[in-house]
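The data below hold one chain only, encoded as structure tokens and taken in the form predicted on its own.
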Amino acid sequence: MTYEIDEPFADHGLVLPGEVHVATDADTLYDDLALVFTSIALKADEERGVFHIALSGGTTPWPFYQRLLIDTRFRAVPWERTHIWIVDERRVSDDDDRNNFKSLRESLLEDIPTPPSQVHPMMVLRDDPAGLYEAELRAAFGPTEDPPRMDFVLLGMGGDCHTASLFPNSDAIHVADRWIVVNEGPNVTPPDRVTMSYPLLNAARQLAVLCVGAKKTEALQRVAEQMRSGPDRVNVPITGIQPTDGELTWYLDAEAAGA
């Protein structure tokens, strides 16, 4: 089965790392992303018999997750053979409204047939949550010295250009030898976080950055401006998303793109 999306809205002028897809409105954007996601899922299932994804919480992706549930075009996603990981998490209880996995559970996980053993929340209140999650990744992907390759990673971006929980001038942006890291300190928006690191994120086959609405325009323009001189993960962390052997695509609506 082949899923194709319409030609993107081209008049945006943004030069970002990777590909840029701009839809005329948010509703169309969620549709486009769901079509791409389904194609990636079917290809992974056909080639490897398993689909590994890392998802983000929060309100921005909620309509995308709902689209996957209610639109019949996307029911081909092989949820039974999908492993669902989370990009980052706040160190709060799983019933806290700030908990990313709670948001993900309510918007998607409660209504798909993925076996519980293939759903992987971060145990953020345990001792060494980063080590525990890394061990879980090793168990799922098998022994490897290299970062495992997610088939699809969904990222967002904050107004300060952070992504995942990789904040400007925070300790985690310097980590090169871990897949998962606790990020804490004065440069991390409280509470403390547990996050996937650059090495793990950049190993993915497909990375998608989803930005919706005019509030994202300034940050996107800052990324574009920074890329004229090259990536700067210290001050503009999302520019550190540089896939080693995969693809990065920005999914924007026209408002976010300033078009």
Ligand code: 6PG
Contents of the next structure:
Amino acid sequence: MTYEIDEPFADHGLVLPGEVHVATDADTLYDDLALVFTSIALKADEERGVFHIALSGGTTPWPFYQRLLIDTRFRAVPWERTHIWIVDERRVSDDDDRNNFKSLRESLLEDIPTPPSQVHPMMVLRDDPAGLYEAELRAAFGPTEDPPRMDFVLLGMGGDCHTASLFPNSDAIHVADRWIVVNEGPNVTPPDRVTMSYPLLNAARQLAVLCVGAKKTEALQRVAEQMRSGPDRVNVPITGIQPTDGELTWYLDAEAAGA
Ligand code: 6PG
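Starting from the form predicted on its own, produce the coordinates for the form predicted in complex with 6-phosphogluconic acid (6PG).
Complete assembly follows, chain above in first position.
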């Protein structure tokens, strides 16, 4: 089953790496993304019998999660065969409002039939949380030296062009030999973080960057400007998102796109 999504808002003028989908308003954008997400889910299920997704924190995705729950058009998502991973986590307890998985549980996980064994929070307060999460990835994907391939990764972007917890000039930016890393220090917005690294994120089949509202316009224009001379993951971290053998699509409303 494939879904047709609304004809994107064409003349936005924003040149970003990958595909750019601009919807006239946020409500339409969440609808479009939910349709695409459902198509990707059905394809993964048909081809491999499992759907691995990695979701980001932040507030932008909440209406998208709600759309998946309440709109009958998206009931086809095979949640029973879905594994839910987290792109990044703050090193706080799981009942702390800053904890991304806590928000994810409240906005999505409590209302879908995904088995608990397929829901993967990061054990951020344990010793070596990165090693623990990498071991969990290996257990789910099987023994592999290459980074496991998520079917769908949902990313946001901060005003400083960070994504996941890959902040400008932070240590995790330079990690090429790990899939999960602790990121801390003066260039990491507190609290300390645990994040997927570029190698793991860029191994994904589908990467979606979701930006909504005028508050994202300047950062998006900065990305477009940076890409005129090429990626600079140190200062503009989201330009380090370059899928190895997958697709990157920016999902923007007209406000964020400055259209
Ligand atoms: C986090 C997120 C982060 C987020 C951006 C955008 O842990 O904070 O993973 O990368 O996606 O900061 O956040 P908003 O969606 O709230 O603007």
